[in-house]
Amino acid sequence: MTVITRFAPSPTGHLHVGNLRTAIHNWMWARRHGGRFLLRLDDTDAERSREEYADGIRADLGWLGLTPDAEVKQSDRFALYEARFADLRDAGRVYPCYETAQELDLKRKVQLGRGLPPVYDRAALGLTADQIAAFEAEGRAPHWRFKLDHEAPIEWTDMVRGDQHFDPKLLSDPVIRRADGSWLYMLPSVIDDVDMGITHVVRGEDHVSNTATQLQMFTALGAVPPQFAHEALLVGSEGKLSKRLGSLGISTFREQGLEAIALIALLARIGTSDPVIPVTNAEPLIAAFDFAHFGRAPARFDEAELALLNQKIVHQLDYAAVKDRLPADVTEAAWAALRPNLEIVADIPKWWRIVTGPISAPARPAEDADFLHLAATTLTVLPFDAEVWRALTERLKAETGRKGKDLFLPLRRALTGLDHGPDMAALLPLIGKDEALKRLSD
């Protein structure tokens, strides 16, 4: 069996961190098994779907490297939905209903008032031809429901949640089509999964009850259902799904200068028993990806953890991976020297200015004037090579007796204008002899 997964966002807004996590897990599962990862744009809501949102979804997935093997749009598949709908209608598995939204709401309130679950009572199945004619005469168009088989218990083994059991008598027959003929999510999704050969559906635990009813749709269409993995939902560091987290667009992270792999590394493993680790490519994450490692507790997404993880990843990036994002004159040696001080790659220009100058050094205490003059004099006679910093500080230590902070800090301040920063042994050769002598003498 070829593993085939799908990511099925609605192009009614931008991708946010919650549905990105689902995309990553679908992509990783397919890649781990040498399968296919498909993008399905669920754009049946013509009023809210926008092409610019679809373009944004493609751009976000592209930035992350989650390239789908194929893409389909539900708006191109209406003829298929009509054909399968007709099959179900002929088999008696869908039926028309004429209640208004207000009438249905009143029924639910009555049931709740009696302490009963608000399950649809199937009153539409008892309508006579005269009653239907009367409804249509007053201009009512029917919405359509899928008829659940009350005699077939709903059971499946979820890859995250384990064995699941639902009594269909306690579920409402789901509405699958509105009175205006437009489709709701439930049936087209099943038809697509069958037609596209989807073998695994990975989604949030808020879809568990949808899965219960959709399993019967698969059976009614004569198809074997895919395997399901329902993940615990994403929550913020405060322990709940904040409004910010629910709307945090992927473009936000890109604009912050974060690495795409940092998002993948964090979202791949939060909510699992595997540790979050800094990696520069997804291969180790894919190789170890397993739904058996997922827990039932909510997965906590912490932006501070993401920033720290990103910093660790930046410190591992080799020159070839970032060369196109660096100032043209930043060499491989310069990248190696400056990299340990970066939080994001975009910070490199401010550190590169320490090398190229000019710098603004703090005022020098009087007790350091002679020391820095000696440093400049000493530097003029030393070989200016990769060992120049070690040779300079050893000579100054021997001649002045200074050590530790008293030895190193005045030199760093004079040469960089800062109290801290990159390793001076790597930085001094980059600054160059003439510029270093000028800074020590100024």
Second form
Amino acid sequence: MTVITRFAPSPTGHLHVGNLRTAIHNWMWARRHGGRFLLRLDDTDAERSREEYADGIRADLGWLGLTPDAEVKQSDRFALYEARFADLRDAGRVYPCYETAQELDLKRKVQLGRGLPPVYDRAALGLTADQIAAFEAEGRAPHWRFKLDHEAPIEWTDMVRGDQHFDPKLLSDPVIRRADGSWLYMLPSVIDDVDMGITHVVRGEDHVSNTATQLQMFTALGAVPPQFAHEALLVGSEGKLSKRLGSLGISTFREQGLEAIALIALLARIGTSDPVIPVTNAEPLIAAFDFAHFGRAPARFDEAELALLNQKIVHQLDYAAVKDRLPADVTEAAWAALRPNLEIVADIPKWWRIVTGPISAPARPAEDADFLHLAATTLTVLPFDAEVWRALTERLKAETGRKGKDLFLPLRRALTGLDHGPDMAALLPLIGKDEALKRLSD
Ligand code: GLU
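What would the structure be for the form predicted together with glutamic acid (GLU), given that what you showed me was the form predicted on its own?
Let's see the whole complex now, leading with the same chain.
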């Protein structure tokens, strides 16, 4: 069996971290099994769906390297939905209803007032031909419900949540089509999952009760339902997916200079028993990916954790992986020397300027003047090679008796203008002999 997953966002807004996490898990599951990962744009809502959002979704997935093997748009598939709907109608599995929203609301209130679950009473199934004709004459068009089979218990083993049971008698027959003919999410999703051969549906736990009724739709369409994984929702560090995080587009992270792999590494693992680890590619995450490792508690997304993870990843990135994003004259040796100081790759010019100069060194205290003079004269006689920093500091230590901070800090300040920074042993050869002598003597 080829594993086929799908990520099914509605192009009615930007992807946020919660959606993206679902996309990542779908992608990883498919990749782990050598399967296919599809993008399905749920754009049946013509009013709210926009091509610019679809483009944004594609761009976000592209940046992250979550390239779908194929893409479909629900708005291209209305003929298929119409055909399957006709089959279900002929089989008596969908039925027309004429209640207004107010009438339904009133029914619910009465049920709740009596302490009963607000389940649709199927009154529409009892309408006579005359009553229906009267509604039609009034100009009332029906909306349509899927008729659940009350005798078929609903059960599945969820890959995250384990065994699930629902009593269909306690569920309302779901509305699948509005009076204006437009589709609600429920049935087209199932028709597509069947048609596209989806083997695993991975989505948020807010869809669990949808799954209960959708399972009967699969059966009614003569299909074997896929496997399901309903993951616990994502929350921010404060406890819920804040308005800010919920509306924060993925492009924000890209604009902050974060690495795509950092976002993947974090979202792949929060909410699971696997540790979040700094990786430079997704392979190790994919190889170990398993829904059995998912917990039932919400996954916490913490931007500070993302920043720290990003930093750890940047410290491991090879020159080849970043070359295109570096100033042209930053060599492999310079990258290796400067990398440990970066939070994001885009910080590199700040550190590269320490190598190329000019630097503005703080005024040097009088007691360091002779010491720095000695450093400059010593440097002129030493071979200026990869070992020059060690040779210089050993010589100065022997000659002056300085050690520790007294030895190193005046040198670092004179050579870089800073109290902290890259390893001087790597930095000094990059600065070069002439420039170093100039800085020591200034
Ligand atoms: N468009 C639906 C959503 O974004 C898809 C849910 C599903 O994966 O079936 O919630």
